[in-house]
Structure formats: structure tokens, C-alpha cells
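There is one chain below, alone, in C-alpha cells, taken in the form predicted on its own.
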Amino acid sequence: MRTAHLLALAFALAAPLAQGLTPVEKPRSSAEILEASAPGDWRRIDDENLMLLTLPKGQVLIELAPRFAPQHVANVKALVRERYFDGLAVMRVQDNYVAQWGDADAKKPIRSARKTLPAEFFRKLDDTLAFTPLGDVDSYGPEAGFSMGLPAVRDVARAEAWLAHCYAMVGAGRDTAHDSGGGPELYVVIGHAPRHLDRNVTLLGRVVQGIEQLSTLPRGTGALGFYEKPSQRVAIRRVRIAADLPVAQRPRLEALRTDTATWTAFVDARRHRREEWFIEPTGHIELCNVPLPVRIPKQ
């Protein structure tokens, strides 16, 4: 009887080989998954929500997040369109933390926009908010995941959702009062995710291209990484909204949709590192360790 079972097992394993198939499909890397993606797995980044920050050595592209911070996004757009940021500077670069830009001398007037706004630390959780759970435990909230490509957390019991301070996330600087920010000062995370800032500062977008233009800047030697001399500041040449540029000058970028099977496979490949180099596949991933794939659309 035992021999009969062994023979049956051998025939079962040999059957796929006889048909030209392998019994177990080789796991794909994240790069292979993206290469095999379909056009519908990607979304075009909206020109109206794409902000271009031009520095002396290159450009930083920031996708704004009106679904989480509608008032702040509208105010930042107003600041951009009144040319508020043009000629200002990156005034603070704190190692393993943030780079911050704005009016270091507090002299430039704000015309059509507002200087401060009520805080938008979180938003109401409802059926209009698309949310793809990560599935791994998060130390800073009940359930981590992604919404429109942005790292987010939701709390069903409190009916709230908020963005997470992951690398490249952009927020509105503020003073001690929770409603003392509004967008005239902005910062981007350039170090290990400072998740303790979640729900303490309004996040309004994410750098999708050109983060190295900010993350590689010289560190400030003053308190909190501020540049001590005006000559150390990095000048901002101009800031624009892509929709305001001639069509030929607008960046054409696509981001991987986070509500697709390709996204699920991509995250799983990052969670279980099966490439030959890895000895331990880990089997777990943190929210801020999942990058958002962005590409120039294929012709």
C-alpha cells in the first residue's frame, strides 16, 4: 500500500513536467511585477495637484493631497499662484529629520492666500475614502495602509483617517498653536520616519520625484538644523502648479494604483524578499518601507 501511494505521488509531480510546466512557479521580484503590469494598473498624476519646486541644481515634484488636507492644499496653490515662494529659500536641513523652506526673514507679504488655517491633522473616515490595508501591524495606529498612493492610517472605532510621516512626505510647518500653520512654511521628511508627528502636523502631499534635491543638501549647523548664515540658504528659483504651465512643459508621470492586484503583489514581494541575495526573507514590512512606484508613461 505504501509503495502504491509513493508511485501516485511521483506521477502527480511528473504530470506538469510532462506537459511542459513547472510544478511551482518561480516567485517574481518587485521589479518583474512592475514590468509585467498592465496600463490600467497606473494612474496619471493630476496636473492640478502636481507642484514643481525648482532649486539651483534641479527640480522637486510634489503630489498634493486634497482629500486629506483640502484647505491647506488650496492655500498652498494660492501661495504658488501669487508667486509667494519664488525667491525664498530652504532655510533648515536637519539631519535624519526634515528639510524646510519658506520666508526665513518673515518679510514677504502674503496677498491672496491665508497665513494660517485650522489644523487638518486627520479627516473623517467615510465611504468616499479609498483605503488599501497593508496587513502588517503598525505601531502608531490601528490599521496602516494606502490611500491614493499615500501612506495612511485609519481608526474605524473613531471614524478617522490620517497620513503618516514617511520619507518624502510634505507637511505645513506650524508654531505651538495647532492652528498656526497654513502652508507658507513647508517641510519634507528626509530621514527615518518621524511617526510621532502623525496627527500633530498637517501633511498635505508627497515628493514623487527629485527628493535627492532636498535630502542631499548640506546640514544646518544651527539649532534644529537651521542655517546660521543667510549665505548658506538654498534659493528657491520658482514654484509652479503643473496645470499652469504650457502642456509641453508639464511633467508626465504615472503612479502605481494602490487598489490593484499588481500593487498587492508588489507589496508582497517587498515583504517576502525572495531575490537571490537575501538570506532571510523577513515576512514583514513597515508602512514607511513600501515605496510608491512612479514612472514616465509608456508611449
Given for the second form:
There are 2 protein chains.
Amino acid sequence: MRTAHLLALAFALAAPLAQGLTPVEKPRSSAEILEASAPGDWRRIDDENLMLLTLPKGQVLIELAPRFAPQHVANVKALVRERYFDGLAVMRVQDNYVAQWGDADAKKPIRSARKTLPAEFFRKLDDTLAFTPLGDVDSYGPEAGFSMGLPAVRDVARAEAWLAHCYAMVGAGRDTAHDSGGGPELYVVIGHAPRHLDRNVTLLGRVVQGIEQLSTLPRGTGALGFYEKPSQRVAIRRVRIAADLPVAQRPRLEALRTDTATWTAFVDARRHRREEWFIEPTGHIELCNVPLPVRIPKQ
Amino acid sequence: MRTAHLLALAFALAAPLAQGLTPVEKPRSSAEILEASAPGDWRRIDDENLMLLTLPKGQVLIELAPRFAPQHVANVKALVRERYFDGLAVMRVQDNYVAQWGDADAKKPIRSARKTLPAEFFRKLDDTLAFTPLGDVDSYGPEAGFSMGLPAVRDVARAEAWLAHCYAMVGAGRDTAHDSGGGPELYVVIGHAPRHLDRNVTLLGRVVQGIEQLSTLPRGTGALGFYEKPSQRVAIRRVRIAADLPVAQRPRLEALRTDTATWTAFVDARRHRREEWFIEPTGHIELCNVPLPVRIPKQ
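Alongside the form predicted on its own that was just displayed, please also present the structure of the form predicted together with a further copy of the same chain.
First the chain shown before, then all remaining chains and molecules of the complex.
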């Protein structure tokens, strides 16, 4: 366990101080670690993978995950580019679960994109997939960690990896058949991680900014949180891919890389919570409790 | 692990069917288990422990937890009974974290109740405390389970038990000192369980109905989700204890008992998700993914 290792390391570092020798640096908080980060610890979110969902009160930015769901990401982009989502609506908001949008009336034709796709519930685990293990026990998977900014699980025995249903993750709704999803209907997790959905639905991205536009929506009072009246639905003004916007209008967002020493230090600070307020630092952290720092870089 | 045991049992039950002998009952869904429950599987929520928080758009019902935080519960009730909360406000709503209410201006005098109390972060584990183990691995505690309807952790080695920071749990905000809380400022979890707060803050109850009145509030844009302007705060009309209301006005709420065979079957159905939609049933469940069924009994 990495936790045990790091604890041992912390004790080793503390020893000289206890013996009154050289002073030892105080463990840094996660905020201090981010402040001290280098430019190379951050990556610009690719304009080709940044989706902008405009709702009446503001914008939601979603980073797509082509390394985990290449076909779904390509199809969602095709749907966006044929303006499929414009004028559709959020029609389901279930408290502590999901907000979902699409064509509530199943009337809008899909032109060039696909209506459904084969499932991409997991992918092959191979050397091309970056994976930074979390090191802490996970209730749902053999080994939790992070892959290109996303919470993920890998199973070396099965040689598979998959994304985890943490808060803000975006997936493709489906009916009972495993290949009945594809992207025309999307949902985002707005509550405690429903990890039982892992490997059961295709996750294809994550909200990186503006999730409050979805998480504060009125909860639907119908079954499963669907709005009972069409008038309650929340209109989608437009959905765009950042790369299709004039350069000046593209959001300039950077996310912390998850394959760096800064990331490891950041997660460790969240794991141990050495801030004065914490009376009993935990020493553990659960996958979905690790946030992805996102920032707008200085011009 | 109980999971492994139950899987073995499921296989044993399936055997006669595979051999064409007697038909075997189909595993029931959690909804079917609740439908088939007996009246004794439910408990009436005690009017003395049911707190009603009235906000502009509706009511939030909170069940207090005197077995875990007796002094805090007594003090919150004293605060309610001196009308301390009436006219105060929700002043902090941080996305995927907490909503918090109290006296944002620190001006309202406290008369008979206490302003602060010694911490009740955990309690002694003894024979008087009901505890139904979950049986699944927990990221944060040695043994997760349920005690009188509440998500909890017990540690036999330390002879201690404590409540877990799951969605909808209510706690007493505090400053840096461990004994700086007490009840005048309360918060509720409205996001992914911040379990690192376990054993660091006194939890004293849980929202059992109406959490959407808090979870849909606009997020504060100040540090830690505080509202930046007093005008953004959400007024608390009144807070009452159900026992103080005329009998006809008391909510008649029942919660599923967590020390029954029905509860164990309910949790197991949520753990395995045998419904047709699930392509890969999980076989695990995490403490905070087990909801507490609550109903209004038939008259």
C-alpha cells in the first residue's frame, strides 16, 4: 500500500525535527502544492475534446474522453456538429443521482450521426494507457486510479480498464440492451457516486466547469426524477465543440496532469489532511473524493 | 466476506433449476422486497427526534440521532425551542459538499441553550448499540454498517462507533477547536460523501425528506461556497420539533428498520442489482450507496 509507504516516509522526515536537528519543511496543503506547481504540471484541455453546453442560466464545460470511449466521443461530436442537441432539453433530474438531457419526445431526426453504438463500458488495458494508481482500497474495483485526469479502475487480471461513476462524470444513457446507447441521450452524475453503474454504461467525459448549472436544477417529481410536464424541462440553447468556435471564444482551460509528482503530492495532501482544523487526519482517500484541479491560465 | 457467502448461496439455490427439478424463486428487486415487507419491518420516526426546517419553498425533515450525539441533539432541540433558528438563514452552499445554516452575522443571542459543547465525534461501542454490518469493504473505516437507520462505522479494537458523512447527513459546524461546535450552526452533506470529515465533526442526524430544498439552492460564489451578499442568503422561516406541533400537524413518517431480515435482503438486492438492465451486476456496495427507505404509512 502506498499509504503505508508515505506514512513511513513522513515519519522518517519528522525524525530530525524531533531530535532537534535541522528544521523540516511543514507538510504542504493541497492549495500550497498547486500554488507551487510548474507550468508543465498542467495540460491545456484539447479544444477538440471540449464540449460547451449552454443552458438558460449559464454554460457547462465537458471534457470528452476519447481514450475510453472513442466511438461514443466521435458520435457525440457528430451529433453536436449536426446541431442535434440545440433546442432539446434536460428532462430528468433525480436528487443525489443524475441530470439527463436529450430528446424527451423522441421526435428529432438524427442525420449523419449514429443513433446507437456498441457499448464501450471498458477498454483493453495496454501500455498506451496512462494510469496513476491511487493506492487506497476501493469498494468497487480491484485498483482505483487516474488516467488522463479521469477517475478510473484497472483490472490487470482481466487486462481491462474503465471509468468510474464519480460526481460530474458524463455518460450515454441506454435502454435495456447493452448497445442501445450511443450519445443522443446524455447524463451527468450529480450525487454520491453510483459506482454500481460502472461497466454498465458508457462513460465518455466529465464536467470540468459549470456543473452547478445542472446540480441546482429543480428535481423532477415523476418516476426516476423525470419532469412530469414538458414545461418543466430546461431548454438547451446550444451545444458546441470548442474547436468549432472562433479562437477568441474558446475557453482556455487547463487541468492538472495526473501523471506527475505534483499530482501525487496533491492527492497525498488530500489523503492526510494535515491542516490544523483536522483533529483526526484520515490517512485514506476514496477515488471519487479526489477533485481534478482546473484553472484558467494567465494570459 | 458476506458477499462471497451470498454468492455461494445463490449458486446453491440455482442448482435445482439447472437440473430441471423444482422451480426456484427469482431473486427479488429491492422494490419487491419493500412491497413484501411486514409492518414490523418499519419504525415510526419519533416525534421527539424529528426536526422540521421550513425554507421559502418547502420543508426539510431531519431525524436526530441521540444515540450518537446526545448532548448535541439535546442542545439543538433547546435552540429550536427558544426559536433560535427562526429568521436565520442558509448562508453557505458549496457544490458537491455541504449546505450550511445558522447566524451569518453572529448577532442573535442564545438564551437557554449552549453555544458550544464538547465534541461527540464518536461514541463508546457497547452492547446497547444496535449495529448491522454491511459486510463490504469500506475505504474509510474498519467495519461499515447501520445503526438505527444511520450509516455508521465501528471499530472493535478501539471499542468505538461513529456516524459516516454520507449524503443527507447533518452535522454541527465548528471552528478549529474540537469543542467549538454545538449546534447553532448546522450543515448537511449535498454531494459525494466527504468521509474525511468522519471523527472530525459531530454528526447529529440525517435529512429523511425534502433534501432537494437544500441541494438545489444556488451555489455560493464566495470562498467555501459562502454567499457573497446577505441578500443571497436563504431565509429560515422556522424550525420546530414535531412533538411540539399539534398532533394533526406532525408528519407521520416511517423508516425501514435496519436490524431486520428485510433490511438485509434490501441491501443485498442493492448490492447485486439482478434487474435485467444490469449487464454486469456489481456484487459490492459502498456504505453511502445504501438509501434509507422512508414512507408515509397508510392511515
